[in-house]
Amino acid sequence: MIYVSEIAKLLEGVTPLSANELVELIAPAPSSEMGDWAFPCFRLSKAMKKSPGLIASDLTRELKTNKPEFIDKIEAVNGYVNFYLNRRAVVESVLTAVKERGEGYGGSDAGAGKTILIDYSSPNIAKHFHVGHLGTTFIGHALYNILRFLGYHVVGINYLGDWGTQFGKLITAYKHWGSKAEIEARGIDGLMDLYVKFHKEAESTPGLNDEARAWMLKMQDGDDESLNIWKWFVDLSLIEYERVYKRLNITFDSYRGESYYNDKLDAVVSELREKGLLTLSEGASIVDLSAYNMPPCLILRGDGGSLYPTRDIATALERKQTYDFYKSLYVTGLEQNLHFAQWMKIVEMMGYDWAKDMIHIPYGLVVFEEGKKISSRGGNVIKMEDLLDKAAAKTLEIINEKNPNLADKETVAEQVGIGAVIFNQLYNNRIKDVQFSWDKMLNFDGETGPYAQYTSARANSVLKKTPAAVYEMETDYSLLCDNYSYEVIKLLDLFPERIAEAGEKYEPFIISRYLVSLAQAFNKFYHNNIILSDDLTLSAARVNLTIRVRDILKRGLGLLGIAAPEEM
């Protein structure tokens, strides 16, 4: 990437564009046969009153007269100026940078001194941690890792759904049909059964809903019995959640759920009223958003009860005061776009200019081959834990078929199975629906997590077989200028840019796609070049490249929250 800046400086002297504008336009050439970097001349056509092809030819002729040593050749092709770099210089500079920066290669200090909050995962207490949480959990965790790698102080917040009318229903169900011993033994399974039973019984006994509302009012009024039962439900739920998070190697910096903000809601309502933003509508208090082409936002029900927007505004105000964030990200489903647009606009209307720093990070649905729909009320959910168990079991079947003597294969199956689920979620633009197919997801030859993990393990296998004498030799960079080696090195050079782009766009899939490209390029290198041979000088050069690929694959997978097994 150093060379891109140098090429931009060259072009700055012969075009009307600034170096910064040129850096944005210069892109990797489609293949090594077409050079290393390409500059498109189409944007210059109107200003220079020439065709892109003629501009490219003129620029090429002018640049050739004072070509620096790091450029071997400059060509004009179909409106592009293609730059062919001196391969040996590129190979040495890239491999040296990757080695010297070590685990910091790809990261930066761009975020130094800036705090970013990420609100993600956030399951509802007393309900199973299910596949509906795949997107928020995996996207949020990947962004947490990526932004930390870019130097930001990141605070991961698990905003637990630990308050609301469902607790009145659960307490009612527990009082009618529950057993403390059974709930202690069964945990969330027992709570879910009670929740489902409540809804079935309420269809024929409407009075149960009145009981549920009464229990919820007791909770709001600080009644000890109701709050003790509620706290017990919360603690039982966290046991399951922590077990799943441990398997996923995910931790949070804050577990402040909805209940934490109960005593902060009145202040929000008072401020909205004082600033003239509240309007009465059929007994309810709303904020009119018609000026912004949005429906009104309900702040208080007719009975005075608060709603999600009220709570989210209170949460935002408290988080700004506590963390003075640079950005505050909310990773939730696409279907919540309007909700976030409404309450964030209200924060802006309240006069807080930092409202622009709150960003909703939406994502699409998970679509299963079985066509199964998620419904907590009907008890029809696919538990996250069951999904992870199935992924590990299916992977173990594949390992037993392909490599039955693999050491510690149960651990590897767990890492690969879970990695496959995460990678599948993060492989496309987050706004797209995720197709969930076991066969595609666990394919060791496709564009999958197992493929990237296997490539890393393959590189590691080569390194384990490498004689000690090879590691002690100096690298002859001229031996890595063939097309297969050079394609890998160019991708290593792109790693920092891809990390920065993923952080800037809040898109982990940029890293996923990059890792597949790197794995594919390395496997071509592996199949077309003998890495370990009698020629120790050649072996040393290729081993150097193999080490760097192994390290970057492991680092990239780690940013996505995926382990890189040493053997597979």
Ligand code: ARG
Contents of the next structure:
Amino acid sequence: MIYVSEIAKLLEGVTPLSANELVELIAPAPSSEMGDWAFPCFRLSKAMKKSPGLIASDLTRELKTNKPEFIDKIEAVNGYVNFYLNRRAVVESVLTAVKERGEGYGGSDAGAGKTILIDYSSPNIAKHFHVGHLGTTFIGHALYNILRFLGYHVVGINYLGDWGTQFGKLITAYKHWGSKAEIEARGIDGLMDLYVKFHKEAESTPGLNDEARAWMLKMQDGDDESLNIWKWFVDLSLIEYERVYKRLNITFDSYRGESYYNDKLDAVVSELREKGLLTLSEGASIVDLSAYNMPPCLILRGDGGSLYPTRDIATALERKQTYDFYKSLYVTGLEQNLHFAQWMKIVEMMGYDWAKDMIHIPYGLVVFEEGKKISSRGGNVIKMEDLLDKAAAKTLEIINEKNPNLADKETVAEQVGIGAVIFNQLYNNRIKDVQFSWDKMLNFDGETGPYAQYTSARANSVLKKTPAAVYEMETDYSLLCDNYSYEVIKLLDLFPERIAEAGEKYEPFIISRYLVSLAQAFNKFYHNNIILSDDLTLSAARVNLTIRVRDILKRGLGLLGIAAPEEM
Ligand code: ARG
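Other form of same protein, the form predicted together with arginine (ARG), not the form predicted alone:
Then the entire complex follows, led off by the chain already shown.
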């Protein structure tokens, strides 16, 4: 936010507000005709007992008397004080800052020394990685990158759903009807079939349910045979997940799943009992949350079986011990809101003041064109791999139409197709439903991932054509003061601000929106200003700007988890 703190200092002398408050209030002017920054006077009206319009004109008159060099003009309009900066000064300092900070431009060390955990993706194993996982996986990964760029020590945790009654059923089914070779060959598909078969057979043979319970008990008691089969199922499932993560370029720092906490649940139950938080209800143990307007939370079933919230409490205690986190984030669909509200409240009731540092990051549903909603826990399954394949295939068709001679088309199609799906997921406020339309998200001219990628590739192709002599020239910043160049410069200036905001609000869409604006501004610049011409000085200035745009588009896409192909 170039010169904003300087403007705030000027205003500090003539208003009752502090410099910090002023910085908060100063906003980008709505269009360049109205200057660069605008200061709204409405909030001052009460304290200064004057109309905003009058305050604006009085302030303007006062500030004008001692106007510093970086300001060209100050104007009062409709209760705002508009500041017109000296463009040349802005252009020079922005481009210099972007260049000098290099790869680090946009990031900060705001998070230095602080650890943030992100629990994301976390699929329930023995089931396919499906479209219900799009949100948690993409949002979690983007937040991971963003917070790291802001200097935090970030730990990505894949809290695999790798324990529960379904494994008793699976083992039972496997023992009756399974074949090792078939399961080995078919992976999760094989396991899913076993699961379906179990439920079908159990209708006529209820004894199967007892068998399943018995296997589950064996697992809980540490019996080798059952645990070996279970472990094998886990590993088989992970093969599919790893394949998808690799394609998405995602790695986790920890795969500690639900099963890890089996031997830590009793301690939680005892602690809750000692602290007087447990109530017996129809044989089960619950925590009464009526004081917080929430239904009771089930901690221990009548048969002694443990539950999802109990496990999350145990997990939270262990994570606090292991990482002493500054914040601990959980990215899941909003249908789990109550679950997180309940167990986090319980941690607070247990007397842990760090309960406030755990944050549930919910997101909306994916809505397909036909209006079908997909929830993250629902059974309606479109496999993630099929979806990604389709994205790549559809993109390849477009490339074959637009640029059939492109080198390494398949790789580009993969990057652009997947980029489109990710960008689409991250283009709105998390909590909003995501509209899933292939035509819209693959539109190279729309507000899409491919559009941002295409723009960076376009910049790149100009840079490839640029003669060496141009690269060697000094930049004459006064040549970048036209409206098209200046719009781009101002957006480059906003990059760090947007990243900080995305990190603060845990909202990747702030970055995706920013990238679309930057791409749009650059394309206007590109269409109206000839970048490479006989005028070497002019070319050099425009090339300088083009390099920065290409780099920032690439870096921004990277934060979202999207690759930027060199050519498209
Ligand atoms: N495995 C869960 C599911 O698929 C998500 C787990 C989220 N993380 C957590 N700590 N509860 O619904």
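Since this is a predicted model, take the numbers as computed values, not measurements. Basically, rigid core = biggest C-alpha set you can superpose within 1.5 Å across the two forms. Residue numbers count along the first chain shown, from 1.
Taking 2 Å as the criterion, P206 counts as shifted between these two forms: its C-alpha moves by at least this amount when the rigid core is aligned.
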